[in-house]
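Form predicted on its own, single chain, as structure tokens, below.
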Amino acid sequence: MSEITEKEIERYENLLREMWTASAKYLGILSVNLLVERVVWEVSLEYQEIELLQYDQDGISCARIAARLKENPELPVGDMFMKFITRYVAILARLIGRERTEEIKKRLNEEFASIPFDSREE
């Protein structure tokens, strides 16, 4: 895996951790894990490797996805994570409301400026 791809995975993992933590404040850990499970299922219809995303009461990890990238460096990581993030934020907005979701998106945009957040359906 190239250093750039490794940094990209690390960046997405940090972003997902921040999303997971911010969401847990409103929904609780159990509900957030159910939300992640739902989005993983939806995204896996197009990108099966998203099923390698690990999540539990302690948080979220992309370690197994990073390991898969060593086997398949052609995996479209950016597209896969953007689809996950877009779908996650769209469902989150329905659960906690657009105003709270906008607060979360604003905080995430400050830390991850190069990753656009959109809660609208595709």
The other form holds:
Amino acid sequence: MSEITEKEIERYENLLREMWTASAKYLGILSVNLLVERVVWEVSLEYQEIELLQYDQDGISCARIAARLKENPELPVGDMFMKFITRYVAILARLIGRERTEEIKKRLNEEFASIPFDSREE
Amino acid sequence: MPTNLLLSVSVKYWQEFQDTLAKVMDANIYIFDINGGSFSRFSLPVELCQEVNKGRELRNEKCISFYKSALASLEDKDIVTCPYGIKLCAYRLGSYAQKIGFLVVAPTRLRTQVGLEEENTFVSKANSIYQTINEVLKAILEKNLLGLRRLELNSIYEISRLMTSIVELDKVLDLITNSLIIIYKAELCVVGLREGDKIKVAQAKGEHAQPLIGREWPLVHPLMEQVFSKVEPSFLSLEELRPLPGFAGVEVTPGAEILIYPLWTALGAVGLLGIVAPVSMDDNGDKNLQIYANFAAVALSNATLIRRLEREAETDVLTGFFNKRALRNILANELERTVRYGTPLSVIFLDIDDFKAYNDAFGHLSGDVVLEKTAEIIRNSIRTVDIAGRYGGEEFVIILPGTNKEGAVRVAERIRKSIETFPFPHRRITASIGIASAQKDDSIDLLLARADQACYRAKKEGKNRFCLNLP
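Since the structure above is the form predicted on its own, I would like to see how the form predicted together with the partner chain looks, so please show that one next.
Shown next: the complete complex, the earlier chain at its head.
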């Protein structure tokens, strides 16, 4: 049984929403959606379930991933989300500069203390 | 294999597939990436390997160095013997255009005496394994490539929409650089716009992009001549680009090539697009990027043209100052700021004395010189944050944000004296000046009218002086 609970999915969802909002401020919604689409594609090469992530101009939702987790509790969602975040932040740093990315990371680290951010690729 | 972005595949899932195949075929399978580094583990324990390194991973330096050197010199396929005497079948994976990695097939048991027939059976089994694995990997590569192409096409679609929906140059520049960095994970992306006989870097993104922004590259520079001598992109190394201003501090992955696309439209060269991408392009990738560059060229051309028209629509041709319409728009914004932040704001209304008589006596060309020189004097007498404009005929308006009436008086007197002492052709020129400071609930018309009234008073009191409009 996976240790990732619905609450943790909710935490990841909140985190992704914060990242989405913070990035949209600098990049605009169009670029942020393209960035999410790109990272979803890249992560889906390893974890197809990331394709269940819903995103549009209003933001991000993990509802379908949470539903999938109920059907398949073995889903490595923790690793999947970490890969998503790492790759997202790595590209974001190129777009808005390391300094601004650090600011976003710092703020998110304060709110989501248990999730380590790193813009370096694994 | 993770080094090849397009062959990104879950190692866990791959290992399961590889282990099943190894079990069915009763052979040991091992896969290396294109640099000879290990990708997957041995599928089955090899007796001798177990003795050497406990089986499942290559920890023995001797083995690692053997594989590296054997695979580096591998053409297509070969039978090689490892340092511990095991005969292995080695294959290059992928196609000639897209190299993926290497496959090594080994027997499951160590046999000292192997007959020719047994060896042929093993080689034939290894060939079948190679065919299967190569086909699967090529299919994964193809699938991943299709995903990348879909991303490219989506972005091209967005850029094409831009041509009809977004006309702000800054937004177009951002969208072009952002989408290229996102799609290709580009290390660096540069857009240069043509300004006369040079290319000016209008936007650059990437880790070391900042020093490039605003740099100018003359079109007569040999590198620019090379880029604009054709419609296809030029592949240049960072070393070749070093002579261009701004590239001294730029760093990219060693050996990376920079693609520079000249941006052409029916009107000629618009600018250039430079990109450092880690993804090796195939023919389709090249074509997609070329289509992207073509759309980018048209979008940039439209946005540049609209920006120029907007600037021309708000600029006075003779003096280069803002015209009346632009001045009123700026004044509206400044008044709003004054209300919001409570900062002072003053306006100077300047009228050249007896300008009609000067024009009548010495002609309109001489009159134009007076207007040009007066504008120059005003420009040299104000701060960069102050805004000057030609309000009409021989009237100028100067907006002084954050300046109270005392500050405005100092500026007005400085301008008046400079005009009075400037050696204009034919005769001395003077100006009358009215000053008004913004009040609560002021409108553009009220503020300008008070400055105008003060100027009128200055005229009435003998010209060549300033008057304050006191509430």
